[in-house]
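Next up: a single chain in structure tokens, the form predicted alone.
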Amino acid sequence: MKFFNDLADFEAAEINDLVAFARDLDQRPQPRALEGKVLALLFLSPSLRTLASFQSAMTRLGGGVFVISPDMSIHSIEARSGIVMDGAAAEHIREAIPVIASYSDAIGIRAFAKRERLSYDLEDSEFRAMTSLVDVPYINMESAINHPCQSLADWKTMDDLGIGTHGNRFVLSWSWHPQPMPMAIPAATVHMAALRGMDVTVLRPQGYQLPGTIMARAQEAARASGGTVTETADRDEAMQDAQVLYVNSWTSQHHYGDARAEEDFKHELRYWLVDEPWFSPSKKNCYFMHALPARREVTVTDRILDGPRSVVIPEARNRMLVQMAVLHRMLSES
């Protein structure tokens, strides 16, 4: 495996194999599998689970890891192209990334969307430019429009819960958040559930439709896998017989790059707070999933997040396990 950038790069059977391998590594550890290997982690965006889970995964396999972040005692890094560097930044990303990669056997890169131009972020332009600078295997730890590590963990979480693929209903719902949020997780999640062959519904208020390119990609995956993808603002319709309610927040494409307009537009939408009545239309045991961090009593109530529906803690632990599988496949034979 030379890179882990997108679940679309794999067949469903290959994803299932990775998930099975992750389960095997949990049950039968291999503490010396990556002895002598080094993983570099470049964080251009903040993290808790991604940082900790990759460090733990590499350590449990016997390898070494180092972390680089502009917030961790290094000088500031310039990422813009064609810039005259007479400001605060002392180094350009075009030198920094190849140097960091040269110290490692693989590199993970995390760089959120700039949320200035939607077309630029939908093309994942910045992440593509960064990965073009490395000649070692790389991992997408979240880019402008994708989060494959989270999606692989979510795939395993649903398998662990016994939620199958075809004919099972998966709801991806928008919820209120005080800040404009990127589209990486919703884009990756709707595609992941469609790739599993599930019947996927995107639940969102008017004005928060996902961009056409994201929906078209998910619908193409659904056609290939035998699933469906629809979109609605009707909560009861969406939740009918749902087995998973996966919650995230994303910015409106109509106000992309304009935080003030976004804030004004969603002012009356604070009632999009996930609570027990959301689940009443489902006649099945419907689980609550969230990539975390979650804003308590803003995005979801305490009684849901702390209650029996919530699987957010095992979901987060699965990040470590599936990343162990990816790292093992990427580095054990290199």
Given for the second form:
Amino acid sequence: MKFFNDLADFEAAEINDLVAFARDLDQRPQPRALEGKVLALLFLSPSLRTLASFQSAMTRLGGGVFVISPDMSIHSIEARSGIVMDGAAAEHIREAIPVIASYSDAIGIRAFAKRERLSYDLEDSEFRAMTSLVDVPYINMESAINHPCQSLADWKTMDDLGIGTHGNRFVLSWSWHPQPMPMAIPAATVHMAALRGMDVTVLRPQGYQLPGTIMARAQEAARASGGTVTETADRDEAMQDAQVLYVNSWTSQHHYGDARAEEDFKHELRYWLVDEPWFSPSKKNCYFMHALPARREVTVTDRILDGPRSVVIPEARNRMLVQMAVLHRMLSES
Amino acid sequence: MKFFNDLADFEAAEINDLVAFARDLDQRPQPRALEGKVLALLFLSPSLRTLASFQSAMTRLGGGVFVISPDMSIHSIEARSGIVMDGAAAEHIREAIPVIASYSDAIGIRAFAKRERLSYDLEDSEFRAMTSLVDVPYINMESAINHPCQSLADWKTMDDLGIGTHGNRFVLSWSWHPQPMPMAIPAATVHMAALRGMDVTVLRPQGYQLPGTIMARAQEAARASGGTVTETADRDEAMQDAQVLYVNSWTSQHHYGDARAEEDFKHELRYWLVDEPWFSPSKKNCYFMHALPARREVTVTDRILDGPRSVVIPEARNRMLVQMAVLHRMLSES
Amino acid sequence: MKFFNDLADFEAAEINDLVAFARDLDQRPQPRALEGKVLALLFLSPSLRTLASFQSAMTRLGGGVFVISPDMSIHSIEARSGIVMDGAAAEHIREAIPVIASYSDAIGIRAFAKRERLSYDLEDSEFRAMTSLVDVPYINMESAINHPCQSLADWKTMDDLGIGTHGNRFVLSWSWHPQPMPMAIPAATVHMAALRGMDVTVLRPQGYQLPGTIMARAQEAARASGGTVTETADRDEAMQDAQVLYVNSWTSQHHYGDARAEEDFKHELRYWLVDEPWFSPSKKNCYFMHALPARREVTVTDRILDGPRSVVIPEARNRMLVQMAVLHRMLSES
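Alright, leaving the form predicted alone aside, put up the form predicted in complex with another copy of the chain.
To see the whole picture, the full complex is given below, headed by that same chain.
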């Protein structure tokens, strides 16, 4: 495996194989599989689960990591092209990334959306510019518009819960959040559920439609898998017999890059807070999923997050397990 | 071993066995004992010895660690219950801790005393709340009121020096410090020396008596071990034939949570600075112990810290060795 | 090997042996050579290549590292002697360094020049004070006046490129930089090239002569190796048939410790920016070397850094490889 950037790069059988391998590595440890192998972790955005789960994954397989983050004791890093570097930044990403990669057998990169121009983020321009500088295998640890490690963990989480694929209803709901959040998780999630062949509904208020390119990509995946993708602002309709309510926050495409305008726009949407009444239209045992971190009593109530519907902890643990499978496939033959 | 939280949870024979095992691991390395095993280190308070010694301990045993600290490039963490999370903190400890634990085979947690309400800290309420969220083995890396890794290292340090148990005099002295310091080390230390059966004297100015619950717990340990625990403000009396002078600073229970009041109160106590004349009442070869960091010329003079009485460097190294013993017992069978 | 502090401590044959061993370790991994061994990395100055390359080097050899930096979640560290520590710093380097060393099998220390008094930095006083506190093998990860890991990597880089020793022209050029930079790299570099027996020219504007002690040391090395060391402000003369242009910035000895005065002095030297016309006097295939980080369009143009003359990425990767050789020699027998 030369890169792990997008679930769309894999056949469903390959995804199922990775999930099965993750389960196997959980039960039958391979503590020498990657001995002497090094994973570089480059964080241009903050992290907890990703930082911890990748370190743990490499240790469990006998390898190691090093972590580079501009917050650490390094020179600040410039990313713009053609710049005259006479300011604070001492290092350009055009050297930093190939150098870091040259010390590693694979590199994981996290770089959130800039949230300035929508088209720039939708095309994942920054992430592509960075991976073009790398000649070792790379892993997308969340880019402007994708988060394949989260999606693979979510896929395994649903398998673990016995939630099937075709004909099973998956609801991705927007939720209120005090800040304008990126679209990586909703874009990755709607696509992942569509790839599984589920009946996917995006539930969101007016103004929070996902961009057309994201929806079109998910619908194309659904056509191939036998699933469906629809969207609605009607909560009861969306939640009808839902088996999963997956919650995330994202910024409005209509106010992209304008935090003030969005704040005004979403001012009256604070009631969009997930709580028990949301689940009543479903006659199924509907689970609550969230990639974390989740803002308590803002995005979701304590009683949901701490209650029996929530699977957020095993969902987070699956990050580590599926990443072990990816790393093993990527590095054990190299 | 399911947790390492308090020396009181162990019989003296078990403590002696851990110390002997630490010595053995120092002489006969076991670099594959914990291969593939992961220790999570969660620091909610700053650290140097703990951070370094646990990483080194795991590496020497063939395992690995990951470190999580709110100072790192992660989302800031909320700890209060029932909070509406619409401020800066993006993550709640109720998810963060179980997630971190789920990536690990054991977790070490450091969380200093809040120093707001004495009873809250004496009950170790915050630490207990955190460990209640964890279902892997855990290690207390210093909580509001305990520091068992330091105490086990101190136990080994005295054994290494040939300082006996019954009938040997151990002095724990308060010292001046510019800040209001927690009671974890004095509470753990007086209890540790009492568990050994030593004749323990707490030397402190008026107003710096240790809280009754701490003294009662130490006296109970002394009754079982055949030792004694007393306190005094008289330095010459305390130091009479002392074999160890163990120094630490702690806040006054009478001004707990009120830094300004304590500053006024201790204003005239700056002379309480350990120096050579302190040792003259002892006819024994009296050692100077300190858990570090020590404030030079404030808590102790350079000539003591750099002189032959000081055992602070081997004492600090023993942190690593006893932690190796604890980690091996905790993780090698799991 | 008890320390790695200065290439001058080694015979040319020993240096060539380390370079050959580095190449061998690149081709024939030894992922268990240092199992259970711990390298402490103490950074008192920022780092990217050093931080990453040492971590990767130890992982590839089966050992591990821990990193200590005052920027991390530790108590701030005091370095002055005889100080009354009643301010912010809770820890003194006289305890911190021996404690850190006591947890490790070897320690790497990085501490940039103070850039206050020239003689203090030229004598490497701070670094010597720190290593005097250590009784394990140590590595100079860049001190006030030396950078042996960089020099050994540069030596290997020239060998890899087939650039010979005697009679081959090596140009070390000053370049403009917005800040007053230390002299560790120019001092180490001119000495390294002289040790190889190359014909070394230091190219710099008036006022940026390297201090006499640095030049004298390089000239002594050249006498022993059969090389030469000269200096000039004439670019065309310097670049005549050069095979390597090695670029770095350093502060003027005449304004040492006075950033304002130097800023005024170098104001008219901004044109000292490496670009293609520099290379025309050389009829050889002249390479561009730089230790990184390099300030684009300030120190060197994009087209040189991104063009075929630049070897900065393999030069940086050689840091990891030669450090593996040093660490293996230092730790595998211990």
